[in-house]
Every structure is written in structure tokens, then in C-alpha cells.
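To begin, one chain is listed below as C-alpha cells, in the form predicted on its own.
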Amino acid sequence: MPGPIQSIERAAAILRLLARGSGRLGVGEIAESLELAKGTAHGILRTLQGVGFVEQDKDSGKYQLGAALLHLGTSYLDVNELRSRAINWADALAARSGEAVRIGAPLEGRVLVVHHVFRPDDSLQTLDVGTLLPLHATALGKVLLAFDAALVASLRGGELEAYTRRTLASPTAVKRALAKVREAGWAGELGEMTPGEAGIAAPIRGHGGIVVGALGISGAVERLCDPDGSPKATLLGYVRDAARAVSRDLGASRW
């Protein structure tokens, strides 16, 4: 049997050692830390770099965790909490609404969909999993924004990105809809992301009713809305339905 490849084990002690780090470290540091050549540190972080495992930071020069190893996150979905959770309730709720169904969790300022249910038909679909959403643009990211001042905060900074002409651009205009998505407990997206596709959100809540991720469905603005533009109330209620499900299998006492 072959034995253990020693650069793979460098790779994998210098990524340790940068999960532990509470900053960056310089390549020195880092080849001190392992017992290293200077030089064998600096290829192997280069090599890490290339791959986006790491990312160095331009002004010192150190480095730190690449955003390439949070999308290793695949095989740890299995094992998440909120999806292994949530996917008997998506899946229920892709068969009453007929339509798609995703789970998103806050990730960088962003919604990273954890779980989608294809619509039950026979239709050409991509899975999503894995994928980033813009927060401001979604009716998942609002129900995470509406919830989480911290994710408020990092709209801060002019204009945000329109990807159509419904897209909420102004962070004003972004909270104006939050404070409704409070009110309500759910939140909605006609056409603000993808044109002629609508979307309805609710919160999945954990222990103390702190709100951990967003269930929703997406489709067509035909199927999902009113001619008012307004989500159906059938759909609604089994999104609501569904999300307040899910909590309570998470444990939150209020939802």
C-alpha cells in the first residue's frame, strides 16, 4: 500500500493552521509554525492560491482562507442541520404548490442555497445547490435581510447591483420593503431578479426564534402571482406552512 504524499499533508497543516489563525499569517510565520523551508511554504501557498483555497491579502502580503473551500460545502449539506431538516417539508411543498422549492442560508453577504426540489413536472431544470443569490433580489435573501442587521449593514455603499428594471437598487428602497417583510413574516419578488419570474419566501427559525435560513418557492409570475401582482394566497400559505414546519422540527417555540 502506498504511504501518505508529504506535500498533501503540508497543504492540509498550512490550511489548519490558517483555520486556527484569528488574521492572516506571513509565509515566515507559516514556515516557522510547521517546521518548513521558507521556500517550500511559499510554493505550496501559491499553489493553494491558484486553486483559491487561499487568498493573499495585496497590501501585507499574508494570507488567509480562500472563499473557494466554502463551495467544498456540497458533501457538508448532507450533514447540515437546516437541510437535513428541511428536505422532507421542501419536498412536500414542491408537491403541493407545483412549483420549485429552495432553502437558503446566509453565506458572505450573499444567499447560498442549500436545498432545491425541482417543479414536479417534466420541464428542463438546473439544480442549484451550491449557487449564490444577491440578498436585495430575492424574496430568500429578503426574509435573511429582514431579520439580520448584520446583513443590512453590508448594503451599505451606494447603489446595489439591478438585474432588471424591478430590481429594489437603493438600499432605502431595499429597507422600506424589509420593515414590510417584518410585519408580514414572509416576503415576496415579482420579476426583481430574473424577468417574468416571481418568487415567495418565509423564515425558518431555530432555538429561540432566531431566524436561520429562508424556504421558498420560484416560477413563473403567472403561476405564483395575481394579476395585482400579488402572491397567491394558496401559495403563500403553504410556503408559511412549510417554513413554520420546518422550525418546529429545529425547535424555535415561536415562528
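C-alpha atoms forming the largest set that superposes within 1.5 Å between two forms make up the rigid core. Predicted, not measured: the structure shown is a model, and the values here were computed from it. Residue numbers count along the first chain shown, from 1. What changes on going to the form predicted together with the partner chain:
Comparing the forms between these two forms on their rigid core, the Cα displacement of residue 245 stays under 2 Å. Residue displacement note: residue 236 has its CA displaced by under 2 Å between these two forms (rigid core superposed).
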The other form holds:
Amino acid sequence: MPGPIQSIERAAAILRLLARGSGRLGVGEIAESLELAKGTAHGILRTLQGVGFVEQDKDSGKYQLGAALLHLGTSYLDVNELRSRAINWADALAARSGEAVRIGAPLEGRVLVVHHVFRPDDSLQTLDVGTLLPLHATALGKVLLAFDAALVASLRGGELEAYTRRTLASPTAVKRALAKVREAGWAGELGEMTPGEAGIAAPIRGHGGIVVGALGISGAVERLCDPDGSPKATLLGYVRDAARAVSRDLGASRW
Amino acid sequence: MVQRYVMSIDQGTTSTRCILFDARGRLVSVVQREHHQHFPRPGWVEHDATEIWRNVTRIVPDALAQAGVGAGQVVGLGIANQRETTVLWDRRTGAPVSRAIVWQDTRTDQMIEYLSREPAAKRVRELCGLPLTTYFSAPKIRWLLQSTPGLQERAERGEVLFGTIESWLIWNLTGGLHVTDVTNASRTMLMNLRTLSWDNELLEFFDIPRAMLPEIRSSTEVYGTTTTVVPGIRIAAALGDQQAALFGQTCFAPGEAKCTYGTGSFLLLNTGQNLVLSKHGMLTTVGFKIGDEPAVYALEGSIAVTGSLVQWFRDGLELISSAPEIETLARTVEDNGGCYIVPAFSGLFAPHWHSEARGVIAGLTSYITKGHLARAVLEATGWQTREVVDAMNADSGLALSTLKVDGGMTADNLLMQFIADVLDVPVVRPMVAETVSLGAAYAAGLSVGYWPDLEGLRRNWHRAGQWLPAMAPSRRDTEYAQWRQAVELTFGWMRPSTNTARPPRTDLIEVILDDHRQIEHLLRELRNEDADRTSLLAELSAVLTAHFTATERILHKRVGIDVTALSEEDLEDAVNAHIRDEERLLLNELRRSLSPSDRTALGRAFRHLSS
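Same protein, different condition: the form predicted on its own was shown, now please give the form predicted together with the partner chain.
Expanding to the full complex; the earlier chain stays at the top.
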């Protein structure tokens, strides 16, 4: 195991220093207090500024703690807020794809359905907002797992239930699938939860790119997939576009 | 085959949007621009009509460019607009004579107070379906004509024109066509709801020259073709925004209703060709008129405080940091814990009409947490909807079978479920949230034959979500009874001040005016069904007798009203006539002819006799 990383220790010291003083500090004052070279202090401050942990006053050029640091403990996104922000994009996705749309967020080792838009064919459907789905057997769940190591850890303890003969029921198979999801940026589901049903999902990212939920469509395999079982390219495009649009609304600039 | 599209312009209170829809009613492009809100004095709200027009000239080409669509691919344009907002412009130059007076503007409240004392005021509601209040266009036109020298004469000569926003936009888009749609005309207070034409009695009542008014046309018909911005597009429909939402929600048949949940909420119920005058303070309005077909009427009920109660919970109480979080907080508890919030922030409106009421939080115990308060906040919107629906059902004889909803609060699942529970009907959310724009597009597409008929439009409308009632009837009844009990607690909170802090006034004119205001207050109180009528009548009779005695002895003017012999209604008419005549003629004359010392001496004598 490697030893402590010096630059992170120094960054922590700078944050402590800024938190202690009442006003703002210049780069020279910070360097002096911590006995650092001015160039080193400046480099660390620039990095901290990039992630929003410190802010530089435009006029004086001095530094203070950044707003992102204050919200560190509350970075989780309220699921009702998520629905409210995503609702128009989810509607548009349902209208374009002709399929039912769901938004999922992790809850107690499962996928909580946060939002559900009916398939636009006016057939009898019921809202399943509040339902819990398995992580390993749904496209929504696989997206959530792929970008959340703590969630993967929650799977290890329990048995993976095989809902159909296609369900990925071994940890190794799930792990392999998640690597693919991370690489591709989306997840598919092919009869793994219900025979004949398919799903396509993509991540919704919040501030700084953290995955806060998954957005996807689901429906009959023959409507969603090509004969070889891969998702139809147009539908996949719609799903990824919608997820990106919601992410942009939530402030994830790069995705 | 070349794709073809319908264009809509939604000219709203804060912004203007241009949206293109495809043949299946799906959004193809959206462009939006906000305009400035001007607040020159307390209670005044104005828009610059020129700025709004300039925004339109920008968003229309942008919406086409965003979709990569040429003007030739647009089959028609439909306009939906903020209602009642009043623009006056010069026929020759096309320039507005002033800023537009916005529907929310209350500068005409004194004029309304004064007009409501005219004998003909009673007829207003019968003729146009609207109560005499500041929202509607006629008082705003009157105000502009009165306050600008020479404007009345120019309007009489037809040199100055009036229009609501859709008229103003059509005038500019076509280079001088002066028309309005029947739904917008129904919000001016100048249109006869039965004949759908400008009403002589109303024009006379508001003293508004006919020459300045636009021609009233159907909601769906080709008014003309654009000659500017993007020339060659047929203008095929116009509707007021709430009516456009009714149309966009495909509420085409009697008994179908929609509610738009925003800061406040608007519920419109289609009553078909049946013009229903409400006994519960709902408005009667034209829902839409398709081409040459008969007009379809609607009852409209508004709820003043819905989304704004959640905003208050967020900004005033700071119990949540964003509006959607109220659902999260509300779900931390099973029920309201016996707590009810009645948000009568500035009185209670339909169907109660208690302007003196103020809000309450009722049923507080030490058990109540912020979670229960959050529930009570959401439930307040549900119960207020129930009260409006009950009143509409009673007025129309129709029983609401489904409520179609739109607006920001439809993202709140707990609230939508609660509304279904308390109304005991399914609540349905449509897939296209932009129901106002969609309604304008539907109307325009229908008008030019892009969509064949109303059934074709219904097929385009899809359910995005549905909440089914799941509350036990007994629980619903108990909860509703509790809510009504909480509502009753709000009544009578604001009492008119009895001038105890101020020394009695002695100027004759002021003494008489004080008497008049006191008399009017008593008359208003009598209209409240919950009032103690016997004691009010006794008080009124005493005050009137003393006032008339003083008038006859001090002013040497015969009043000729026998307080004891007249019926209540006749007495009210006679008293109102007395007040009007005296304030218009006699008091003005006394102001001119009496010296200040005479006015004080006579004022003391008058007060002595009258109190």
C-alpha cells in the first residue's frame, strides 16, 4: 500500500487554513503560513478552484472556500426533484420512441422507480412509481451499478435471483456486463427480468458528472431490438439523447 | 414527400414561445423569449407591446431554422395568448399609444368600486358572464381613454384601435387586419355571451366607442396570411391561453375538464352549447368556436393559491430547499396528522367569496411535524380543487368524469393521487406538457384541414400517466368535513377598522363620505349568507335613518327614501342611487361653494345628528 500523497495533504491544509480565517487569503499568505513554494501553493489552489472547493475573488485575487465544499454533505439529488427536472424529457422520449419510459434511482440495494411515462398507445397501464426492481436484471439497474462501486458491493452479500434463464445470476457475469456498460455508456436488458421484454437505459448525471439515476425505455423484444438481439440504433440514440439532455439540465456540463 | 408542420405562438405573461408540431402532435422545435415586466406604481403591471411584437419577429424565424423547415412547409399558425391584457394603438402608424395594461393590474379598482354602484352594474354579469372586477379589458380601456387627453375622441373616430394580444399580433403579422377571436372577446366584458357580438348596453356602460373594437371571429378560421417576418403563413386559429389548454387537452365534449396547476390554478369545464351562469361565483366564458359551428361554452374556476403555497413553504418557512422536495417531506408521514392549512392569503375566492378571510393552520397538536405540514400544504390544493369541481357540478348539472391536468405541479405524484382520491375520479396527465401551445396548434391544424376532425385530434392525445381514486368513501367524507371546518375558521378575520385611533372627522364632506362608506359596508355584509342578518338590518336601518335626517336638516335636501317601507333589494338600489347622486353632484358643489370654516361647523352639526 502506498504512503500518503503529499499534494492531497497540502490541499487539505490549505482548506483548513481558509476555513479558520474569517476573511480571504492571498496566495502569498497561504504559501508563507504553510511554508510552501508560492508556485506549489498556486498550483494546488488552481486545482481546488477547478473542482469548486475554493473561489477566487475577482477584484482582490484572494481565495476563500467554495460553494461546492459547503454542499458536500448534501450532494445527493432528491428523487422528486429528479422527476420534476426530467419530466419533459421523459415525455418527449416516450413520444419519440413509442415505448414506456422509466427513471430509476438506487434505494436499499434495488432500483426505485422514480418516474414512469405510459407507452403512448392508450392501452390500459398503471403507474408503477415507487416500485422496486432488481439491480442485476434490469437495464436501469445495470446502469446504476456500473457507475457506483458501493452499490456493487451491496450485491456481494446476497444471492442473485434468476428471474429467467437469461438473468445474469453469477457475480462474474454481472461484473463483465458492467465493464461493458461503462465502456459503451448505456445498458441493455434482453429477457433477463421478464421473458420477451427488453430494455435500454443510460445514465443521468448531476453536478460534476456523478450518476444520480438512470433513464430508459422498455417493451417487447421485437420492437426494441434487431433480430440479433442488439438494441435498435435509433431507439438507443433517443434514450442516450434524453439522458444527456436531463444531465445537462442538472448541471453536468461535459456529458 | 415533404414534411409539413403546424406552428404555434404562445404569447404568455412572462414570455413568448414559438413551437413547431408534426402531424402526430409531437414537438419539433421550441424557441422562447422573455419580455420585461413594468411596475410603474404599486398594483400597476404593464408590458411593452412593441417589445412583444419584436420578440415574435425573432422567435418565428428561429423556430423554423431550428427545425430546418421552410415557411412553405408550415400549413398554418395558431396563436394562444395571455388573456385580458389591453393594447391600444394608432390605426395609421401602428404604434401603441401607451404600454399595454396587463390582466394582473389593479389600477382600476376604484373605478370598479364606483361602477359597481351604477344600477346597470347588475346586468354586466348576465350579459358577459363575468363579475365586475379589475382583471378584464373593459375597465382598462376606459382607464386609458380617460387618462389620455384627446384619446376618447380619436377612438370615436376610429383612429385608435383596441385589441387583446392576439389582435395586436394578427394586426402586425398581416399588415393591418383588425380581428379578435371569440374566446378572447369573451374576456373583454364587452361581448354578449349569447349573440357573440359587441353589446350596446355594455359599450354604453363602460363608455367605449364601437369604432375602436376589432371584428369578432371564430377560434378556428383562416383570418389572413402573414405579410411580414415569414410571409405566406396562414393564420388559422387564436384562443385565450386557458381555452387553448382546454383544447390541447382535447376536452371537446360537455363534462370534460382540465386544470392547469401553477402558482395559481385554472379549472375549465366544457358545458357544450349550454351557457351556464354560475350561482357560485364561477366565470362563464367561451371555450372555443370552430368555424361556423355553434360556440362551445365553459365554466371557469380559478384557485388563487396552489403552487404559491409550496413556494411560501420553501421561501417563507424554509422547511424545504426546492419545491419538488415537498413530496419527499410529505412522504415521511402517513397522513396529515389532523392538520389542515387553508391558504386564504388575500381572502377566499370561488366558491366562498370572503375577502375578509385570512389563512389558518388548524388542528395543531404537539404531534405535528413538518412532514404533516407538508401534507397539509399539498392537500390544500386537492381540497380547493374539490370545492371548485363541486360548485361546477352543481351549476352545470354535469358530473365530472375525469380531470385532465397539466402544469408544473403534475410532477408531484402524491398530490395527483390525492386529487384523484378527493374528487373520486381518475386524474390524467397528457404526454405533451405544453398544452397551451398544443391547443393553438390543434386549432390551427383543424382549421386548415391538416387534421381532419376532433376525433383525429383525440387520437393524437396520449396519456402519460393516470392516477385512480383509492380513498375509502368514509375517509374522504370525514376529511372533507374537517377541511370545511378549517375553512370556516378563516371567515371574518379582517374586521374593518372602526376609526377608534383617529379623532372623528369634522369636515362636512368627509363626514358624509364616512357615512356612505359605513352604509356600503353594511350592505356588503348583508350579502354574506353567514352573517347575522337581523342585527345587521337593525344597524343599517338606524344608520340610514340618522344619515337621512341629518341630510334633510343640515343640507336642506329631501331624501325621500322610506327606510322601513321598502324591500331589502329596493332599499339597496335606492340607497346606492342616493350615494351616487350625492357624491357626484351635491358634494362637488359644496366643495366649491362652502368656506373651510362653514364646512367644519356644518360637519360637526351633521355628525351630531347622524351618530
